[in-house]
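The chain that follows stands alone, in the form predicted alone, written as structure tokens.
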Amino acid sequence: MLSGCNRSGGQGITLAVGGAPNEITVWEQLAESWTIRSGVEVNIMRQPTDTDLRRQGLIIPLKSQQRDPDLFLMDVAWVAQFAASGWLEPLDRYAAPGTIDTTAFFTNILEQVDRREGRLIAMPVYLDCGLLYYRRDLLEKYGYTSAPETWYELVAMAVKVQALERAERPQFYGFVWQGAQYEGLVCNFLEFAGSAGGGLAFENGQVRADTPANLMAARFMHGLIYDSKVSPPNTFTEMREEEVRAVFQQGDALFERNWPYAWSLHQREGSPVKDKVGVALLPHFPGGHSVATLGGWHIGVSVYSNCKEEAAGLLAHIVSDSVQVTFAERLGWNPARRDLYDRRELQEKLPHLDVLRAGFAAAVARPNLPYYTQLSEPIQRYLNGALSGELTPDAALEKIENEMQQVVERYGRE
């Protein structure tokens, strides 16, 4: 089968991807196999590893209406902006049996992220959500039979184990999480707040962030550092994903909030916590339920592509069960397809698949607004100020709501 897409250098379509070298290798092999299968040449446009640079590297050609790339990966937080800018080709006419089977995916994620105004504009490639990692051996050592279900239970366990473990490890902490001034802090806050029944609300052009549930969450986060002192003092200055993972992996923490990627690193040869780690849903406040912020990457077709049919064909292949299994087995990516979570071969590789499935089924996306980046900035800044002690949690939430309201009024009421 020959492609009808002509390029000055020959036939083919361009796929923009980024990531670590091993990820690029898998993408290149996928492109080669698809070319053999379909007769359509796939050119890989390699992007930087840095997420912000990847985003900028897509915005520039899309703003200038260039034909390349034909399809590209997007962080979950970009999809609304790209859709609102008119850059994404609707996929509905390709979503039929044998092409893009949407029934195999998590409905809540498609509705929160990949549909806009009733149209399918992207598809998930792999999923992330916040998880609680814990030291199974230490919980058993001190008489606990399971991971905590509430945040207060977590603090009680952390206080006890931290005090006893510090006899041999003075640098040991009960709970490490992402509190530095960056997007990870927003993700953590939404989990604490959501598990108290709160979150960020937008209705009739009005923002609701300064609420009792959100205040409970912000005060609790502050208290982890200053009251119970189960989280390290550098939580608000240094703690991002990798800093948190390193502390936990070197054996200096009981609990860790992190993304699913940390599992394979904790389990690798030479890891001090290998075979000592359990995974659970994040705790909640009494009367609430576990909430995990949705992460991951989605794929879309450029509205400016002159190879839309061929690009949609490759997109359908990328989200097919066989490719999703390959991603899981070779890269440890969590499948976007709900129907793969019962596969025995994946359960053997990722024994916490049931936890992941439950987390994704209840995952909450960040505000699906095209100007989300502008909303995130004041949340990061003022929440970090509350964690550092420069602001009270009450003052921080008041400032967050006021500045977010200004953003909404500037960029449009939705």
Second form
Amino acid sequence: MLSGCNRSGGQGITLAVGGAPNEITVWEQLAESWTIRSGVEVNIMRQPTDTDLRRQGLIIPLKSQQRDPDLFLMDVAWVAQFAASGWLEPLDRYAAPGTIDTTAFFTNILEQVDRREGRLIAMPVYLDCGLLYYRRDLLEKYGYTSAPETWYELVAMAVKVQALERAERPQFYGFVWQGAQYEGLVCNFLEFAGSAGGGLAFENGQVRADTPANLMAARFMHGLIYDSKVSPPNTFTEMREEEVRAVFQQGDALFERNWPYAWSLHQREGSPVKDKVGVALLPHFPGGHSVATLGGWHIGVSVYSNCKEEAAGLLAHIVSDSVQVTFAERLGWNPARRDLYDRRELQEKLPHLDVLRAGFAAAVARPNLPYYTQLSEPIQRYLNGALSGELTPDAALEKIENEMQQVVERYGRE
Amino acid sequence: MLQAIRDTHRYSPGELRTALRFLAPLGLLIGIFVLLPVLGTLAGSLYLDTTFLERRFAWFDNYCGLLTDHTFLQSAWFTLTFAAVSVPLELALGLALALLMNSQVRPLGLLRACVLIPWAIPGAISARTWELIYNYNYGLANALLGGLGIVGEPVNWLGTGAGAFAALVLTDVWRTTPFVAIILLTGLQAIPVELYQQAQVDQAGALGRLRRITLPLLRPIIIVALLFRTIDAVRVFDIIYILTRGGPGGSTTSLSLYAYRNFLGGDFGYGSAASALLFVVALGLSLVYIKMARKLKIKMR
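Having seen the form predicted alone, the form predicted together with the partner chain:
First the chain shown before, then all remaining chains and molecules of the complex.
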């Protein structure tokens, strides 16, 4: 082995992770135990919580071809950019049977995200998808027996419950979701659109975004704020994940669209909605089916690393059965391995694993293109403009398609 | 007065050598940390330079792209109007505060401390504070105005382009007026008291003294304050990143935020071109101010 990577050599390998303090603690313990087990020193490079800042903190060293970090976590939305930039070391030669068993994972996700031109360039660490949270106690109180199947059922329930609950809680809203101008809005839109049979399509260099199904979704989102008024007026200014979670957790909403992380916080000691929350797949439009946008974080080895062998060893460990169970138990992270969803001890800890498995199997990845960030930009901007009432949903979609087309023409000719 | 800015003195070669020796370290630092990055950005802006496509020289393609890019033009317009509205407000309020601090108001120490607090708070933190003020559900603004019965329904302050613009201007004015006030205060304190005494003998009123003595003598320092504030205003980033992230509907995207998003998306060439245009705008405005200052200097001789 070439120097430097083993404990005796000195500097070891560097793993870039981010997130909340409790997540960092788990990573640090993982690094320590791996050092004891393998003799490879692991340095934790601590990144901020904010996704944009985490990406910025990786682009800079990678663009300048630095050796550190040797391996790092990536949001699913930027794996394609990193892969096309040639920053990710292909893992195939490290993925011998027994090290990384790719068959244990959700194949649709590996194919959509982690394989590029037939080569494995990353592995999922944990998965996210959009879910519907609902107040079981309130549905029961008003005589509903189950969560809504279609968006129209959701609106009908929300209108009724909101009107009656407001007698006691003037700030009560039927449905909260992410409508602020940021990436989360695109995730929400893709779920509404997908469940109407729409989405973003690319055919022979032509973008198809201004379609009847997408228009139906955009008008529906607008209507939630202005027609049925079951979503609050600040949906398009302040509603990001945490704001949405806070409103629901305070008991001020009947339905919430959020990622799986919200579950353990809703269930936390002292939470006003503890033991009153149910989780379901998101509703769909009549004739459509439920769609969840795929989120989550993936891990890859830097092509500039001088310790690729050791980095890949740690990567294999991170996606191994035992570590995935640790993540699920201690952080509530949903395993990327499909086989874990049958484990009894995990099902007790994460009671909606069945819903999640169905969600992940039907999850839709955002367009897996290296210039996805640029494509997302007009969607965020014009859709948010439509939600703010400054332009119509129809005009917004027309502009979105035009600008996405410009982006494709700018970057799409490889 | 103001003799300090007269440069009639001629330096001997020995003096010049000494001066150069003192200036060299600073010049080196500016060269490495200011000039090189600027030149690097300018050079980079001539390349098609994304992390995910082949890098190639592209002349002015990036600039042509920007000038037909609706979002870029919108963010340029936003940035300029933001500076044009916030800087004069900061100047007017800063002047008022400086006059107050320069007067005999008691307790002076407390007043100065209060004025300085917003300036001492890091920008990102004051933006977070204002976020809590503007918040629709839990914000102080809605609580106060609702409590006083001024507004019935809570107001979504950041919900319209105009509202978000005004909110950003207010935040910027709040946090940078102290800076203007302190700069102007140093200018006020340099004005000889005799002039005011003389004016009182001539029975000039307060307004007359302000117009005839204070403002003309303060003009060079006003230009310095304007220079700093304008350059800062066209580079505005932190309060926007925190308060609106460019929304609603992209109406509050500043040039810095626009360039940042391009870097984040891996397009360094396009982002560099946007930064270069931002630099040109800032440089152009600075030159205007410097020219104004120079004219003033000649007039005062």
